[in-house]
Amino acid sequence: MNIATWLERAGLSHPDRPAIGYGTRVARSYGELSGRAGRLAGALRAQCGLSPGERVAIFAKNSPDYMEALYAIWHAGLAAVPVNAKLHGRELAYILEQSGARVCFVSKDLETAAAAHAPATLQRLITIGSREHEQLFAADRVAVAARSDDDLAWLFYTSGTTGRPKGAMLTHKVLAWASHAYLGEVDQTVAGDAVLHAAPMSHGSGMYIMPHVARLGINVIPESGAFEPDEIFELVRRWPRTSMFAAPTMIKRLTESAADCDPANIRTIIWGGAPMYVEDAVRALDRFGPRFAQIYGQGEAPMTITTLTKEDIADRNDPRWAERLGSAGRPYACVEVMVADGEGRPLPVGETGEICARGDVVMPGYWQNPDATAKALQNGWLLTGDVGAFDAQGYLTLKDRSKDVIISGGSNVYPREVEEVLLKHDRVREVSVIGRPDTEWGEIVVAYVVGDVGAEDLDRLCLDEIARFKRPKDYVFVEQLPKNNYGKILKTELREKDTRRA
């Protein structure tokens, strides 16, 4: 079934309910929505003789425009490419031509570097707001193109810290089970209840789109294009029952902002794309209450491999309450989630391996890169890269990402468990715990630290906490961590940082 076929139906049977918000106000009802949807998805077949299946692009902010694109490429039986606005011409260029993507979507301010970057294969860019863009609406309505599960709908290329990125394949029954798991198990949402999108709609936020669609709820974008905690606050008393995919970073700030905010008109702020420390968890809870839920997933499989649930975040009273908060949760309902060995055996409750997911909600395989396929899904099983373990309840911890894990004299050292230590101290800001290759011990321990602290104070903490080879041999205090635009710490970057200042 085509995605956008739950739009066409809202459209249809509640037209006056407000489907977007901008800012405060209301941008598009639902029968809007659908309507210029349909118009512009004609627009898309006849005017720019695009054909099922071929892709489109959107390199993009956030604005009521890039839902009405978004949901006119499927409509019209396309495939939408989402581009992340932060990236450099070059890295666009890239992904238009791999994805072979015919027509791009373009912001305004964005104009200049995406024509300047434009491969070969780009036959068409549209300046959304433009005068071409709006000529488009005049085109007649087509009815929503019948598309099959296992057709592609949506290219979702991942940030390629280690190499090109690479085009993970979601089809509409992907994303399907991805909103039903969200509305199942994270977000219980009902028509009227608004999602707040202050992280980029081409990544996890957007991925929140579809179910609040199918609920006739309503998208809220924030006129600023920037996340601002005064600017959220303010949205959050504007719209009623509001919930909010965050990073980690993100929560972080809106915990320490001074910013004043009633947390009663929050639903949901659901946190994803990094763990998030234990005290950072905490602290957020203190400010705003039982309002938060966890999901780990990847795009490979959307945001749906565990969560663990508000009930879980909130029971306090738990005794492995503070346990439980550092972990990921349990798997979703419709996926497998299992913890292996080098070999792809499964390895008992307790014991450190990959985690690897399969079900529905998986990708497919890379668009045109067969050997990234090929390592990624063995045996019917997606391998994450991802480190964790399952406890004797069925929660999953992840430790970190294989490539991040520390051998040093024989012994796995995991940087989040140091780095959950470290933050600790009251005057530690951030921190990032990467390896140092060594002669002797093969890798040491080294802690990127921001904070007014001092290393003696640093050492006695993880003395008091964790085994003595875990401990830092190295302090590192900076102003600031490298990270990218979704505020995850770049510790391919930070290594090689280091490798420089050796």
Second form
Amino acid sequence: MNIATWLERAGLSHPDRPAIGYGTRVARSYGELSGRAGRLAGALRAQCGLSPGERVAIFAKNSPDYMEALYAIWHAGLAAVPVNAKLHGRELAYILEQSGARVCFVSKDLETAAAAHAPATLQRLITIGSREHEQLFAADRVAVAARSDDDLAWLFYTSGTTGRPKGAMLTHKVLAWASHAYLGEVDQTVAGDAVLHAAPMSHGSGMYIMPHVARLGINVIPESGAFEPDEIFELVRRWPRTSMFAAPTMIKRLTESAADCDPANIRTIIWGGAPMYVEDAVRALDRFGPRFAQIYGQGEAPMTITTLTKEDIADRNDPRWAERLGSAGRPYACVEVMVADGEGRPLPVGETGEICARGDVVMPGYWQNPDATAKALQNGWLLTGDVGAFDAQGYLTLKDRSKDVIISGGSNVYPREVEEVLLKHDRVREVSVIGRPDTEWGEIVVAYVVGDVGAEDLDRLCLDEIARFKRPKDYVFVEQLPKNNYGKILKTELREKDTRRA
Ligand code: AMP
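After the form predicted alone, can we look at the form predicted in complex with adenosine monophosphate?
Below is the whole assembly, all chains and molecules, this chain first.
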């Protein structure tokens, strides 16, 4: 079934109910949203000449128009390619080209960057809010396109260790299961409940749009387009029973904010995407009360591998409470989770290995990337690249990331991608990028460099090439890098050395 059907039904049955809140006001009712998405879908088909299955990108910060474009794309039977608004124009260009998107919606602030790097494959860049965009709504509404469960709905780009982003293919079925899993196990939702998209909708927060549309909830978008505790607290006051997804660093900012907040209106704050220190979780609970849930997932099984429920997090009397808080919870009902040895065999309780997942919420593969697909999906299992262990009660604890991914402020930074940029400097002989634990950001990006060059030059190079959040926050200049007999750089040793330096 086409995931857009849920919006069409809401538009028919409850046209006057609010669908989108923008800041403190209602931006679209369900009737308006459904009507506009249907007309925009008509324009994508008739005026842009797109056929079902084609990809349409969105490069924008969260906004009501973003959500409208997303639904128009699905309504027309197309697949959405939401691109992280923090990416550099060059990075966007790669995704546009790889996905084969012929049309891209872009917000005004990102128009120049997108246009400057637009690949030849892109035929139309539609600036949100422009006359061209508004005129599209004059098109005739089309019926919701018939789609099968296995048709592509969302290409979710994640960077790989190779540095090139890979498009996890999320089908209509994957999105439906992720939505059911949310409603059934993370956060019961009734009509009129709000969800605040304070984190990018191109990523995890976007997965919570669909369940709220299914339940006639209100998708609330902060006007600032950023994560500002003052604004979030104001919106929590305004909107009833508000839930939100937040990375651990964001929760820390909410907890430490001096601004006043009455938590009574907060339904659930869901954390995930990176490890949360137990101490920070306890402080957050002390301030906001038992209103937290945790999810563990990845783009390839979006937000849906394990969950630590609100009840588990609230149960301070349980002797294992602190241990539980440090875990990622139990598998969702719809997914099998296995901790495997190097040969793909299940390991006994307590033993650490690679976390693997199987079920309808797992992607069928990466878009036009059979090599990466073959590595990630083996014998029907998704190899997450995360390392962890189950305890005797079935709770999963994540130990480490096998992939050397740096998670800084909730965003993933892949070392190889940064290394490739730094190596473009002709005075850089060798480089290795690692994460350094940091109380504010979770981790910060640190570059170890061999070469006669200054940090300022390298910083400028990064500004020209990659998103700001991926730039190293510290450069360490060394004579040589630790290597094994085959000449491979030993990142583990480098991390240990880095810890000793501190
Ligand atoms: P992404 O595909 O960008 O959503 O990143 C997914 C990765 O984030 C996972 O493979 C984990 O390494 C990490 N991650 C996600 N959720 C959690 C969590 N609850 N605790 C610790 N790490 C997490």
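Heads up, when I say rigid core I mean the largest set of C-alphas that superpose within 1.5 Å between the two forms. Remember, it's a predicted structure, so these values are computed and weren't measured experimentally. Residue numbers count along the first chain shown, from 1.
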property: Post core alignment: A455 C-alpha displaced by 2 Å or more between the two forms; result: yes
